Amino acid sequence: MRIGLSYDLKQAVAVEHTAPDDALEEYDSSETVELIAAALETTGHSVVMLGGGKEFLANILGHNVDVVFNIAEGRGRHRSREAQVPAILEMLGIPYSGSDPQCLTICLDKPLAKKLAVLAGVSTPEWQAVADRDELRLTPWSGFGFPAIVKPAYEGSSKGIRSSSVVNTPEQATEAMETLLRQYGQPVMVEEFIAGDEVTVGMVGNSPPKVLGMMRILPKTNQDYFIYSVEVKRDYQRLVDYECPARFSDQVLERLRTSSLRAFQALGCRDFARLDFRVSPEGVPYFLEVNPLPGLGRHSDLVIMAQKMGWSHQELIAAVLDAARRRYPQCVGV
């Protein structure tokens, strides 16, 4: 079977002088793309590099594939960006790996995914969302509980996520949140901080999709207020721990797998995905969000996880290829 591979390169993404040093943070090295390119390579699959952007375009059009394994993040500051790769392979009739176009859009929105996980009967922490400086003047912080996270509304890989972005009153909420509107370009959310366990829960497969594992990330060095920063993740070696499967309670484990699994239903999501939560101290896990499109390099939490639970990268990459094509009856048995 012929694969194409999609995927935007950090090197092949232009960014403005003035953009964020976290700017190029959700795309990935030439490293990770040559190792999934690999593990596809090993299970018998030829393999055709698409790239992403104007040149995803072009060869899209000038190569036959047969499936499409897709990584791709799209370009731009819409929240949009990640179905831009899926939405022109449907409108060509391409089969593809991963959640179709209106998933990632929505999982994107951190603040409408949550609104459809807590209508899923998925608790999350309290949050409001501004769009511009002239809302935020209007926001009212009564009732608001304090502390506090500020992120951006539309970004993944912990993008805007630092270890200064709790915040303890509504004055520097609302400074945070000035200097996040001013540099993403996006809308921006304060959400309730939820002391406690942070946790990731990877899934893959559909009809019905299994908890692959679930990892608690520890601090190595004790904080009133740990939070999985884009710093931590540059430097996670020396800063966490991680623990696979994760030492919680039975009950703690089974409510985070019946969350995952209605928040990974509600939302669409597809083939595979990556969740977050925070559990608090009395075992409620809050949802904060899903990666519908999860990293896959050799540093990614879903494949430390998977490697944790006895999963080869390959056999990551194959479960991923199997799912997407379990969806497709043109490509069972290819």
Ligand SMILES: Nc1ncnc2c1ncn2[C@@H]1O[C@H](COP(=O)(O)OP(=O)(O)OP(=O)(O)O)[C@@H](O)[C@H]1O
Given for the second form:
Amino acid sequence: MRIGLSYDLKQAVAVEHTAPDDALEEYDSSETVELIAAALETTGHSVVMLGGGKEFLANILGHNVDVVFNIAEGRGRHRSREAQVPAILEMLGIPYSGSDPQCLTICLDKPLAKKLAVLAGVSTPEWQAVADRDELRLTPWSGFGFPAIVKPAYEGSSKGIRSSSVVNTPEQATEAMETLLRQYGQPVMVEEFIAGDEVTVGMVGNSPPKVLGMMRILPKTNQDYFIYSVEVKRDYQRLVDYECPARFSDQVLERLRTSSLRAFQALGCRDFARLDFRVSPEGVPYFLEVNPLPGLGRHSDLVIMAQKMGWSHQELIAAVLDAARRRYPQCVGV
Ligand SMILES: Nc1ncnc2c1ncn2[C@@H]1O[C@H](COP(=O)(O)OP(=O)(O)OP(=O)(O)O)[C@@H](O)[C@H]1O
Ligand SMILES: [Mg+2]
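The form predicted in complex with the named molecule is what I need now, so please give it after the form predicted on its own.
To see the whole picture, the full complex is given below, headed by that same chain.
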């Protein structure tokens, strides 16, 4: 089989000089792309490097591939950017790994994903989202609980989320949200801060998807408001410990499992995903967001989790590919 690999390299994406310093945070390094290509080759297939953006368009039309392993984040600040490559593959009738355009678009829009999670019976912190400064001025703060955290509505990799993102009053929230609106050029949200354990859940497969692992992220030093911020993710070896399997009570683990499965299915995820929660001191998991296109580089949470559960990087990639291939009759047994 010929497997196409679609990806967006940091160095291939142009950003304006006024962009925030984390503008390229979601994009991949050559090292990650080479690692994934090597893992795919070990499954006994050949790999065609497709890249992203216009390069992807030329390559996908110029090469015959049987299936695409997709890690492309997409271009621009659009909430549907992760859907760009899958939408083209659907148009061309080419099988691909991971979730479909609709799921990817919904999940990148955190307020929308939270609404659907609530409908599926999953707890999520209270929140308010605003599209622009006019809406921000009209925000009704009465009844909204502080402390809260302010974040862009359509980002990942903790873009726009810093140790300074916690706010304690409507005035602080308004100021922080104005700054984010200006810097990230998209709606922003403010969310009740859950002062509890940070945990991420990995899922792999379909019908039914399985929990690969649950990993607690523990700050190395005690903090009033720990945030797994962009600064912490960049310097994770010095700042956090990863505990996997997470040592919660059986009851909390079961709640995490149920919430993850419900959210994965309600949002229409496929093949794999990583879901982020905070567990309140009372043991209630609060859904923050789901990543249907989680990082697969050596230092990504899902890869660290998989390794702690006894899977090699290559086995993780093979499991995602296998889940995708089983969805397409023409790829089974090839
Ligand atoms: N409501 C909240 N209460 C407490 N902490 C929060 C809350 N929302 C976000 N955080 C902190 O900020 C981190 C990043 O938030 P979130 O997962 O929403 O961002 P992201 O950019 O989508 O992350 P990813 O890198 O997983 O794509 C969380 O892992 C958590 O530490
Ligand atoms: Mg997250």
